[in-house]
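Take a look at this one chain, the form predicted on its own, written out in structure tokens.
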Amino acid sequence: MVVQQKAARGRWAMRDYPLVAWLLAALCVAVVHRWLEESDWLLLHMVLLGALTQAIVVWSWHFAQAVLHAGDAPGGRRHQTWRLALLNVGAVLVVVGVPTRVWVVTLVGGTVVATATTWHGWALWRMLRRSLPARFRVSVHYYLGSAASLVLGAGLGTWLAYLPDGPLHGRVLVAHALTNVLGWVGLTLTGTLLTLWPTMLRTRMDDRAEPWTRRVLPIFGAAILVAVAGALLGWSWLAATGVACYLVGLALFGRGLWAPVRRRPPSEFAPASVGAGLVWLTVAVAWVAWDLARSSDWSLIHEELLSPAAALTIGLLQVLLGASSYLLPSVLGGGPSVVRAGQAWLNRWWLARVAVLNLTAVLWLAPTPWPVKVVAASCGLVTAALFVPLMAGGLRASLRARAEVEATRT
């Protein structure tokens, strides 16, 4: 199934450039991480709070317009630009405030992020209220739940930066991570893949996918609430139960993804990268559930979650790169030939890129000698960084193809 796309076409600075800027900043931190304090925290938040959050706000708005068949409301693009600007300013303040331990800066940054996300959720809700009944409107319900999750997660993160080390710090840390990963990221991802997954594979959707997706949303919501409540109360068994229930929801939702991939296995970078990322995300969530089930010391919980956090980052990065590789040429527009010209660049060496990135991730997470980890990390960084020049090449190819199309029309 191909989703109807009515979002704004062409280049849009506030939509397109911050993603690249965050990825480049994360790459720089990864290169100099040994000499930089709080490098692990910075790398994680530049990918998640910076690049991924920018992408979520952009693409959830884009897909909401598509599934609801809604055009831009008056001031729609201008308001979206302001929302994205607020979001990025808030993220920068958080990224500066936490490592420097200036809590006022973190407080302002978290408040700005929460404000921009609340505005985003409110705009989505208004779009949903104005629209006619549509088959895939459940995706927008997922986006509303994800926006509420980030508002809560931003508040928990701001509180976390104020707390000293200790059991309460560990409990709030886990609650903050679960809210953002399972809610903000997880709900957006599942709500979008309902239509994006078969579209990337260029095949039809499983007819049962939409009702399955609709029925599993309450399971996701209840699981997130139980997991976060368990963490805040200090009951690790309850937090583990919530995460385990979330895994059950993922399994039920994943049934709708299986038929399209059986019908047409991935043959391009976008679906292969997203598919690999989904595997890593599932592994990371299961890993967290296991660690929570066997842990009782909240003061040391952050050390136990380092490996699943790395697996999570690897998964989310692959989902981000894969989805962006498919969507960026599409929203630039210009017709099928122009879109194909851009995607041809982003699909270059796709099998080798996916294979190398995942192999290096396995070597990094496995109990391998330190020199092997260094080589693996270096190869993984170079492979992931290829996205930026390939995206630039795709943009130039799209512009050339558009000029040729326009020249034949005159």
Given for the second form:
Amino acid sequence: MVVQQKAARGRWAMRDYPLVAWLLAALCVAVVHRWLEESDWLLLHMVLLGALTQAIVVWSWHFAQAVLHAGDAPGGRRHQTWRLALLNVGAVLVVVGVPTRVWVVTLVGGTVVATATTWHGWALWRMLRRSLPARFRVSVHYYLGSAASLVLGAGLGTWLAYLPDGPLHGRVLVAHALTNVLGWVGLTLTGTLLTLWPTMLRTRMDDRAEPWTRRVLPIFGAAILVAVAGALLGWSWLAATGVACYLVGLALFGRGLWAPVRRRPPSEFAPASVGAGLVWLTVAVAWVAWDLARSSDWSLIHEELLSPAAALTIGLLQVLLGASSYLLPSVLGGGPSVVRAGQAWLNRWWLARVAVLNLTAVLWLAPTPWPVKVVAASCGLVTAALFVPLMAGGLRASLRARAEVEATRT
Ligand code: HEM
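Let's see the other form, the form predicted together with protoporphyrin IX containing FE (HEM), since the form predicted on its own is already up.
Below, the chain from earlier opens the complete complex, with every other chain and molecule after it.
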């Protein structure tokens, strides 16, 4: 399925620039992290709440329109611009409020993020209600579950910023992280990969993937509720059970991704990066389940979750870079030759980029000496950051190719 919408083509500032701005800001924080208070939190939230959340709202809207064959509703693009603006203002307030410990700013930011997400979910639900039956409408059910998760997750995050250190802080921290990661990010990702994965591999999907994805949604939903309830109640065994059930759901869902990759192994940056990201995500979720199963001291859980949180961020960053590399040239549109011109840039040195990023991530997370960690982190960051100049080159190439196409037409 070619995921393109006519109305969304061309440049659109509120859709295209915040992602790059958040990634650049995260890169700056990574460079000066030693001298910055709460730099780990800041970095994590610039990637997850800033860049990834922006990408989720943009792409889930785009995919919902594509799978439901829904055109732009009146005011659709204007409303989406407002939603994205609200979301980014809220995210900026949160990343200012939490590290400076000015809770009112966090409260306003968290409320604005939750409001923008509720609006997003409401707009998707209306699109679903208006549309005719469509084969992949299950993806939009995933997006609705995902939006509900962020509303809850933003509430828990705002509460967390208010709480002093202690066991309750640890419990809410785990509930917040699980809601956002398994719900907001996980459900969007699985709902989207159903169609995006074979599209990126440029092959057919497995016919059984859609019913499998439909059947696994209640498992994901129940797993998230059990995990979050377990964390809030302080029953780590229950939280671990919820996360383990989520892993079972992932395995059942993942069966649908296997046939396309066997038929056509990745030969471009996008599927290779997303595939590597998925492996990291699965490892991170299993790691969290293991940590929860072993530990019952909620005051110490924060320390234990740092490494799986880092693995998770590495995974999500790769999914984000991979999916954006495929999707941005596609939505800029202009015809196959224009899209190819943009994607050619984003595919440059793809194998080396994916290999270096993953190797350096393993070296950084493993118990290696400090100098190895510094060199690995620096190489990994430079490799990831290559995305920005390559994206700029891709944009320029697309514009040049589009001008050439138009010149030959006239
Ligand atoms: C309104 C939005 C949000 C607020 C107010 C918020 C706030 C917070 C706070 C206060 C903490 C605990 C910091 C500490 O005590 O060390 C935290 C941790 C965390 N948050 Fe958020 N957050 C938000 C959104 C998100 C999103 C969207 C995600 C993921 C997609 C996320 C993932 C995490 C994770 C994984 C941790 C645990 C990190 C660790 O182990 O250090 N947060 N957040």
